[in-house]
Each structure stands twice: as structure tokens, then as C-alpha cells.
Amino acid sequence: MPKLENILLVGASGRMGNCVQTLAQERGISIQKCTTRPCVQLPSPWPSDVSVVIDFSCDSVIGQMVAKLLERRPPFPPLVVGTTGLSNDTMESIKLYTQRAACLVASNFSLGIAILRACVRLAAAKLPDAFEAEIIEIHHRHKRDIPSGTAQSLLNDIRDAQMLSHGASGETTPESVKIHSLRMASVVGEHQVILAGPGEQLRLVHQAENRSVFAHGAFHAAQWICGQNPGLYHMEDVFGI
């Protein structure tokens, strides 16, 4: 597996950007910051040893950054995107970039969340359609997106698994699954999926105790993506699930 040596970081001044920088320093990995204000400016001259581009910015910034990367000559660096709430236009730009380099997009880089999603898909597919599903997500009061991108991904996992397994004829339709969002104090993140049937409940819960788990997951994903062929990947691909 290629060694992770130099990272081009987009969104370095944010909460996650700071976590990535701290972890990189601990691991002795070089960080090159990408200027984003007043507009995205890629490093010039381009560093020859960039292993991967990691993005924790916002939709408008990642859209600009991908457009500028597409203007470059080969080689094209792998891209790890942790920005949530991506617009259709930005996703189309990212998909275009995946024709030239490997790109991993995730709403949550927690390694535990990747496994949680696999468990949720399995449970939703295998439990009888009499089981009802609900999602509860709790985050700090300053989180902007409601529901969280991770909760929306879990919802899609349930819907896809139920439709594939039970079709549209089940007692509980995929459209009946709801997300309940709470914004409280300084909670880093909690996602709970409840599947309730006659006489029993299955609760699948993940709690993030600090933001460093997302930085560790991003590095894990970045290390993995460096050895992949061009294409669009997700955290589940890192685990082969």
C-alpha cells in the first residue's frame, strides 16, 4: 500500500481541518493547506509529492476545488471528501473527477459508522416487514444540517434494504421511516436506529466521543484510496462490505 506522505488539506481552518492537522503532526505527515478565500487557489507550483487531497470545507469550495483540479495536467491526486450537503452540480463534478482519479465520499468517517451501516442494511433486509424503523440523531447545537448527512445515509440504507427484500407490498413502507433530530449542548454525535417488531426491539447505536475519530477515519480512508483505480468509493468499500 502506498505510503501517506503529503496531504493537501482543503478547509484547514474548520473544526475537522484542525483535527486533521493535529493528527498529521502526531504521525509526521506533511500538510499543505489549500487557500479557499476569497476563492480556491491550488498551490503553485504544484507539490510533486502530494499523496491525496482531503476536503472538509463546504459545497461551494469543494465545487471550485474539483473544477481547478480538472484543469490540471496528470497525474491527478486521489480525493477524500468529508463535506456534507453536496449539491447535484458538485456531485456531478466529483463524478467527472472519478474518471481520472480515485475519489472517496463519506458523510461520516467514523470507522464504527461504516460497520453500523452494514448492520442496519442486514437487519432491515432480514427482519420481517412487520418491523418498524426509526432513526434518532443527536449533535451539538451549532450543527447546521438537519438531519445529519449520516442519518440521511442510514435512512437510505433502510429504504434500499427493505425495498430490495420486501418490495412495495410490506406492512411498513420505506416512506414511513422517520428521522428525529436533536441539537443539544456540545454532543459530538450519536446515531441510533430502532427496529421494533411484535414483542421485541433491536437498537443499533453509535456514539462519537470526540472529533478525532473522524480524523482517524479520514486518514484510514486516505491511506486506502491511494492504492485504488479511478472511480467513486465510500467507507464501506474500505472494509469490503
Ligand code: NAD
Contents of the next structure:
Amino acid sequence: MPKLENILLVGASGRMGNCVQTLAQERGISIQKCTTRPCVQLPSPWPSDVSVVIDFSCDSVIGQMVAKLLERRPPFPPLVVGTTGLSNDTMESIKLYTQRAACLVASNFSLGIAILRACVRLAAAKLPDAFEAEIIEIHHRHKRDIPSGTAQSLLNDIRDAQMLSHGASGETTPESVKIHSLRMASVVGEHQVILAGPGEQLRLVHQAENRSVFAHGAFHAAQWICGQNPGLYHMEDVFGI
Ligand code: NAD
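What about the form predicted together with this ligand, after the form predicted alone?
Every chain and every other molecule in the complex is listed next, the one we just looked at coming first.
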């Protein structure tokens, strides 16, 4: 895999932005910051050695940032988006960018969540439709999006697996799966999927203990995407799950 040389970081002043900078310092990778307030401004002059853009900002920033990147002359740097709660308009901007460069969107960069999602897909497909599924997610009080992007991805995983396996005729319709969101103190992130059926319960839980797990995942994704063709990618592609 090519070495990460220089990262353009969007959302540098935030919780995740700080974490990414700490990790970059530990690994000897240089960081250029993209200003987002009062509006998005790419670094000028443009640093010639930008390997990848990593974004941990908010929905309203991404469309502006993509538009600014597309105003530049090629080559267009690969883009890794960690921001969650993306609107349809923002996803359309990202899809536009995927015509020019590789782009990875991840609601969660941790390996544990990628494995959890694979387990949930398996459970939802294999358990009989008498089983009910519910999702509980807990995050710190400052998190903006409710439900979390990861909980939304888990919900989609359950729906897709149930629809594929049981069709729409089952006792538990995919629409009946609910997300319960709690916002408490400084919790980094917990996701729990409960599948309950006649006489038994299956609980699948993931707890992120600190933010550096997401920063490590983002760097892994960034390194992986540097060798990829234009297109839209996900963490499942990175981990080969
Ligand atoms: P934060 O609020 O601490 O930081 C957000 C950053 O974006 C800051 O630099 C802030 O200045 C900038 N920003 C926010 N709103 C803005 C606006 N309206 N205009 C211009 N700039 C703005 O948030 P955080 O905890 O660092 O999280 C950032 C994003 O990353 C969130 O969407 C969060 O859910 C997501 N996240 C993703 C993962 C993952 O694994 N994919 C992990 C943790 C957090």
C-alpha cells in the first residue's frame, strides 16, 4: 500500500479532528487543515503532496468542500468521509465526486463495528421471523445526529437481511425494528442489537472505549483508498468482510 504522506483534514478543531492530529503526529504524517468557518476554504497554495482528504465535520460542510475540490484541476484526491447524519443532498455531492476520485463513506471506522454488522446480517437472515429486533445506541451529550449513523446502518442491515431471507410476509415486519437513542455524559459510543424470540435472546454489543479507535480506522481507510479507482467504497471493502 502507498505510504500516507500528507492528509488534508476537514473538521480539525473538533473532537475527532484533534484525535486525528494526535495520531498523525505519532506516525510522522503531516496534516493540512481545511478551514470550515465561516465557509469552507481549501489551503492556498494547494499542497502538492496531499494523499487524501479526511473529513470529520458536519453535513453542511461536505457539499461545500466537494464543490471546492471539483473546482480545482485534476488529479482529485481520494476522500474519506467520517461525518454521520448525511443528507440526501450531501450524498449526491459525494456521488458526483466518486466520478472523479475514490471516496469512502463510513458511519463507523472501527473493525469491531464492521464485524458486528456482519454478525447482525447473519443473525437477521438465519433467525426465524418470530424473533423481534431492537437497537439501542448510547452516545455523549454533544452528538448531533439522532439516531447515530451506525445505528441507522445496523437497522438497514437487519431490514435488508430479513427482506432477503423472509420476504415481507413475516410475523416481524422489518418496519417494526426500532432504534432507541440515549444521550448521556461523555459516552464515546455503544451499540447493542437485541434479537428476542421464543425462549431465547441474542444480544450483540459493541463499545468504543476511546476516539482513537475511529482515528486508527480512518487512517487504515485512508491508506487503503489511495490505491483505488474512482468509485464509492465502504469499510467492508477495506476489511474485506
Ligand atoms: P465536533 O462537533 O467536535 O467537531 C466538528 C468539526 O466540524 C469542528 O471542527 C467544527 O468547527 C466543524 N463544524 C461543525 N459544524 C460546522 C458548521 N456548521 N460550519 C462549519 N464548520 C462546522 O464533532 P466530532 O465529535 O469531532 O464528530 C464529527 C463528525 O464525525 C460527526 O458527524 C460524528 O458523528 C462523526 N464521527 C464519526 C465517526 C466514525 O467512525 N465514522 C466516529 C466519531 C464521530
